[in-house]
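Here's a solo chain for you in structure tokens, the form predicted on its own.
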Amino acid sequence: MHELSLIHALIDTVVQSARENGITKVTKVKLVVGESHGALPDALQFAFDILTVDTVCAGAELAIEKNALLLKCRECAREFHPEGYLFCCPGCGVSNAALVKGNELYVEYFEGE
């Protein structure tokens, strides 16, 4: 369950930024998670609920945006969302693709008072 360590690091970042900006109560944290990152939203939420106790983030809403995996074929430059575990380009059939989007994990923003 690597989600605990991921959320712990993200909370540290939010708490430090809140402190630097004079925010004493965080009300919402928006998290962006790519499909291929491997972090499970339910586990992220569980970790957030547990690790924010006694911090400025206690009781804050965790909003999770999931980004679908997007690849770009290195042969024909077509961008596509792969189906299953086959990363063949639907345009030319070649399985030589580069990751465009879907492996990210970051805090997009947080709100507080």
Contents of the next structure:
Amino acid sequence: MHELSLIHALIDTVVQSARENGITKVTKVKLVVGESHGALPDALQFAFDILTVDTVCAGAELAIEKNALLLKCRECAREFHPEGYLFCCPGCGVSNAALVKGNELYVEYFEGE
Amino acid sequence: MSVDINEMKHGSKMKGTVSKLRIIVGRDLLHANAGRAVENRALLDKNRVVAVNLISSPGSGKTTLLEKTAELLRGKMSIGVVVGDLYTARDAQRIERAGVTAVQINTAGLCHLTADMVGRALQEMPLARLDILFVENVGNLVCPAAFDLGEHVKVALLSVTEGIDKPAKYPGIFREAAATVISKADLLPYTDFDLPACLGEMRQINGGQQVFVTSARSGQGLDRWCHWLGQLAGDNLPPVEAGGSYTGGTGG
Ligand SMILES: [Zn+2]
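Pass me the form predicted together with the partner chain as well; I've looked at the form predicted on its own already.
Below is the entire complex, every chain and molecule, led by the chain shown above.
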């Protein structure tokens, strides 16, 4: 399950940073995840709940910000949100687009005491 | 933790009491993997090995494709394979019987290979005498797409027995792949797989990719596939010396 490895990386990051900052209890974690990762919020939450047990993140709130895909056509330079899974440019109809947004995967911040 | 309303009204930036901290992180979660991938790619480049990350669902025929590819390229290019498998070494054994150096990585349940795992496998590979290294990723279309292993290209594999809905369900990998190999084409008459529709969809998802319609049983499409691999390796090989290395194309 994909979400498990993503959350595993998230917890590693937060636990290390919490230690460096002298935080013993994390109350909230804000995750930014782009649509390209195909991660389901419910599955992320589930993974977070089970993997945080016995860590400083236990019981913390997980706030997820999902970034929609934003593409830029390499032919006509138009930026667009793709319809469904097809990457055809609504301007010129060509399917040759670069990803501008939607590939993010990072902890924006966490809160604790 | 209670929020002190009065404090907020008086313009304090801190929501909550003084002891509560907000730590800004902003670091990519796959940062460690990305770093290791860069190292792997540098090592491969130094040895002039082109690496192909082969990604598909379980049972799409990755191992069979590699066996056939090794057979067709024998004497033309030197191949190594890193095999990722959840628990067993069966696939690596099959590939070694085809005369190819194979290193097995058991992921012990992890659904994808990481750059670190591949980096350790590279240490056991005779890189100096390889032209192409295949990484047979764990059978899964989602997770492997997110993890850069240090490969030069990703190749997706889709068998006609899986049905046509895979690209629509998992567009990520087909979008990133430099090529898609459609396998088991000899079974087309026995399935309701709509090949023209699938090819049309592939073009719409990723117009820049190569698509190979192949059958390991009949040999269909494998010459084109091997030719493409030759070009990939050729791009990465040193300039040809007299009587020297394979230059891609029709060799041998
Ligand atoms: Zn366009």
